[in-house]
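Given as C-alpha cells, the chain that follows is alone and in the form predicted alone.
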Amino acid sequence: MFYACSIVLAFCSIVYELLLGQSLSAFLGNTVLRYSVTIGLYLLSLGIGTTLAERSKVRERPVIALARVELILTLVGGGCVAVLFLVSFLGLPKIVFSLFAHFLVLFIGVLTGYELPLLLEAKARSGKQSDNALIGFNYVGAFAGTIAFAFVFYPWLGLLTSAFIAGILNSIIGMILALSWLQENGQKPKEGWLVFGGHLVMATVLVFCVTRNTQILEWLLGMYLGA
C-alpha cells in the first residue's frame, strides 16, 4: 500500500504544479519564465514542507495526518485551475494575480513536502522496515505525472479536467488512508470517519465536475472573456 500511495501522491502533486505552470503561461505569457519559476518554487516548498513535517507533531499519527493533508491537497489542487479563472475575473492587477498563483504553487509544494516523511513514518510504525525504495517509488510517480501531463492530460483532456481527475486520484488515496487508520483505531473512529467523509464528498463533487467539464469550462471562459 505504501509504495502505491507514494507513486500516486507524487503523480498528483507534480500534475498540480504543471497545471499551474501552464495556466500561468496562458494568463500571463512567457512560458519559459512561468515553468522555471513554478518548478523552482515547487522544489523550495518541498524542502520547507519536509522540514516542517520533521519538526511537527503530525508524525505521532502519520496515517490520519497524511489523510488530512490529502484532503486539503484535493481541495486546492483539484480546484486550482478553476480558482485561477475566478480570480482573473475579478480584474486584479497582473502582479496580484501572479502572487496569488505562485502562493498556490508554494502551498501545494509545502503540503507535498509533508507526504514522504509521513509515509516513511507510517511504514516504520506498521512494523515494516522503512527503506529508500519508498523514496524511489516517489520519484517514479513524479516522472509518470510529467509524462501523463505532456502526452495525455494537456493535449487530450485540457487543464480544467486534468485538475479534476488528479484531485479524484488524490481523494481516493485519502479514503484508503482514512480506512486504514480506522481499522487500526476502531475505538476512536470519529476523526477517521470525518476525514473519510470529507474525501468522499470531494471525490463526488470532482466526478460530477468531470461529467460537466464542458459546461464548466464554457462558463469560466465566458466570465474570463467578459472581464
Second form
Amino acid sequence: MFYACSIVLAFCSIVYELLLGQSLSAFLGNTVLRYSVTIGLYLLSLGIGTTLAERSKVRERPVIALARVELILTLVGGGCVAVLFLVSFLGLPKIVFSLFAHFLVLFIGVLTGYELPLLLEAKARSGKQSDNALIGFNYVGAFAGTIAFAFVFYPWLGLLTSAFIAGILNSIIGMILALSWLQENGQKPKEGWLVFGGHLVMATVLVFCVTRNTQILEWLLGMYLGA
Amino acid sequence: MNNKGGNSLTFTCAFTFVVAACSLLYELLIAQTVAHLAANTVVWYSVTIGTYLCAMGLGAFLANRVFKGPSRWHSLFTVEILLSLAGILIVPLIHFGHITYSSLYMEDVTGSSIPAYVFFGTAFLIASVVGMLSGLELPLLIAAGKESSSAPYTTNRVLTADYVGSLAAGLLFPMVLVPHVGLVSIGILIATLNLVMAGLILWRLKKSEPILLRGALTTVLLGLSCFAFANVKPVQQFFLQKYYYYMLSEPGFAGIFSRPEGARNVERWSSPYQKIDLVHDDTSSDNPAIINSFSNKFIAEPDFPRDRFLFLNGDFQFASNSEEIYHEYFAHLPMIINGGVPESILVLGGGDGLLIRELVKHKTVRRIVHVDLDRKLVELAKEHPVLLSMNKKALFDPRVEEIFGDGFTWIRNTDQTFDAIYIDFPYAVDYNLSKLYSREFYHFVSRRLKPNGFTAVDTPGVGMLSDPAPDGTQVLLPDNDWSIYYHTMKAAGFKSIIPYVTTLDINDPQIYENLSPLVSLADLPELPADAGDPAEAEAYFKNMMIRDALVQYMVSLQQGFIYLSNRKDVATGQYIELPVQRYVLNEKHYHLAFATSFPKGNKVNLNKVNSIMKPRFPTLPLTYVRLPF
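Output block for the form predicted in complex with its partner chain, input the form predicted alone:
Once more the chain from above appears, this time first in line as the rest of the complex follows.
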C-alpha cells in the first residue's frame, strides 16, 4: 500500500506543478522561464517541506497526518487552475498574479515535501524495512506524472479537467489512508471519520466538476474574456 | 561541534549548492537542446525532466552500493570528473543524434518513425547517464556531511543547500545563460564548474593524500575545457551547417561527421526568445526562369538579395527568392476583400519588416503600430544590410510605431482600436506559440477592431493542398489545419471567416511561351512513331513538362491566410485596384485565391477549438523532429 501511495502522490504533485507551470506560461508567456522557475521552486519547497516534517510532531502519527496533508493538497491542487483563472480576472497587476501563482507552486511543494518522510515513518512503524524502494517509487511516480502530463493530461483533458482528476486521485489515496488508520486505531474514530468524510466530499465535488467541465470552462472563459 | 567540523560542514554545503546547480543546469540543458531540435517544446521538456529525475533517483539508490571506499570525497572526485566529461559532450552528442536522424530520414523512403526514435533514444540515454551520475552526489554529500560534523540537522543543511542550488539554476538558466550563451558553451561552462569542484576536493585533501595523478588529470581536463570554450565558434558553425545544408553532406556514414561541401557560414543571433538564423544557400534548385514567370522582381530589382532564408528557432520564415508572393497576398488581398485601404493598422509579429514594407506602400495609411516580442529581431531588421535591402527600411517609416512586448498580453490590455490587424506569428510548433492561435487571443483581437475593420492572419497549414487536377482544382490534404482555425475563430466570435491561398496562374499561355525555348529537347521522352504530327507531339510534351515544373513550384510555396471581420455581409466577388506597385497579385490571381473550397460548419465544434486551456495546436506528430527542408 505504501508503494502505491508513494507512486500516486508523487504523480499528483508533479502534475499540479506542471499544470501551474503551464498556466503561468499561458498567462504570462515565456515557457522556458516558467518551467525552469517552477521546477526550481518545486525542488526548493520539497526541501522545506521535508525539513518541516522531520522537525514537527506530525511524525508521531504519520498515517492520519498524511491523510490530513492530502486533504489540503487535494483542495489546493485540484482547484489550483480554476483559482488561478479567477485571480487573473481581477485585473490585478501582473506581479501580484505572478506572486500568487508562485506561492501556489511553493505551497503545493511544501505539502508534497511532507509526504515522503511521513510515508517512510509509517512504513518503519509498520515493522517493514528497506525504505529505499519507497523513494524509488516516488521517483517513478514523478516520472509517470511528467509523461502523463505531456501526452494525456494537457492535450486531451486540458488544464482545468487535469487538475480535477489529479485531485480525485489524491483524495482516493487520502480516503484509503484514513480508512487504514481507522482500522488500526479503533479508539479515536471521530478524527479519522472527519478526514475520510472531507476526502469523500471533495472527491464527489471534483467528480461533479469533471462531468460539468465544459460548462465550468465556458463560464470561466466568459469571465476571462469579458474582462 | 568543534571549529574544524563547522568549517567542513560549510564546505560540504557550499559544495552541495554548486553541484546541485550544475545538476539542474545539465537537466535543463538537455531538455532545451532536445526541445530545440524536436519542436513540441513542452512535451519534450517534461519528458526529459521526468527521465532525468528518474535516473537521479536510481543514482541515489545506487550511491552507497557503488562507493564503499573509505572517503566519500574520493568517490565524489570520480563523479565530478565523469560529470564534467559528460557535460562537454551533452550538446554535441544530441546534435550528432539529430544528424544521424537526418541521414536515416533521407535514406528511409518508407517514412517510418524509426529515425525519430534514434534521435530521442540518444537524447534519453544521455539524460539517463547524466541524471544517474548527478544522483550519486547527494547521498555521498550527506554521508560526507555526517562524517565532518555531528551537529543535528546535518542532513537537512546539506539538503537545503541542494534545494537552493536547484532554485538558483532554475533562475540562472532561462534568464542569463540561454539568452547570452550558446548551448554548446553552456555545456562547457557547467563542465568547468564540475572540474573546479573536483579541484577543490583535491585541495582539501592535499595534506593527507597523494594527489599527483588526480591533480594532473584535473588540470589537463580544465585546460581542455578552456580550449573547447575558446574554440566553440567552429563547433557551433559545424552543427549549424549540418542542420541547414545536410543535403550537401556525403551520403552514408561518412556524411555524419564531414562538413557539408560548399556550405556558406550561417549567421546566428540569440535572443531571450529565439535563435535567429540567416542562411545564404545558393545551392538551392529554384530555377530563375520559373521564379521570373510569376514575378519580375529580380528584373525590376536586380540587386534584391537572392537565395537568403530566414529561420526562427530552426523553423522556416521566408525565402528571399519568392517572399513577395507571400507578403503581397498577406498585405493587400484582405484590403481588396474589405473594399479599401485602412488608416490605422496593428501588426503583431512580423519583426523582419517585410510585411510592413508592403503596408507602408499605401500613402493613405496614417499609423502602423508594430508589436513584436523580440527586440533583437527588429534591431536586425533595422541594421543588417541584407534584411534592410529586402524590407526597404520600412521600419524607419515615420508612421511606424514600435512596441516590444508579448502580443497576447498587449492585445488583451490595450484599449486602442484599429481599422486592420495583421497577425504574422511563427507556425505553432509548441504550446507557447499555440496560445497566439487560441480562441482567447482571437477574441481579444476581434474586440480591438473598429466596426468596419478586418483582421488578416497568416495561418500555416491552411495552404496544405493537393496538386491541382487537370481542371486546376485543388482539395484539402488530410493534415490541413483549416477546421481547427475555423472553429477557433468562430468560437472567438468572428462573423466572416474567409480563407484564401496563394494559388498562382499555372495556365497562363504567356508563361508557356516564355519557358518553351528553355526546355531542352534532350529532356523529352522518345516520341512514339505513330504520334502523328511530331511538332504537335513535341509541343504537347514540352507543355506537360512545363506544367509539372510550375505545379511543383506553386505547391511548394502555397500558403494559406484567413480574412476575419465582425461584419456578416463580407463577400469576395468584387476586385478593386489598389494604387501600389506589386509583382504578383493582380485581378486574375485575386480570384484564383478563392478557387479552393473550404468546408464550413454552422455550429462551433468545441473539440476543434484551440484554447489556452486545452490546446489543439501543435498538430505535428509528437515524434516530429525539426528539419529545415
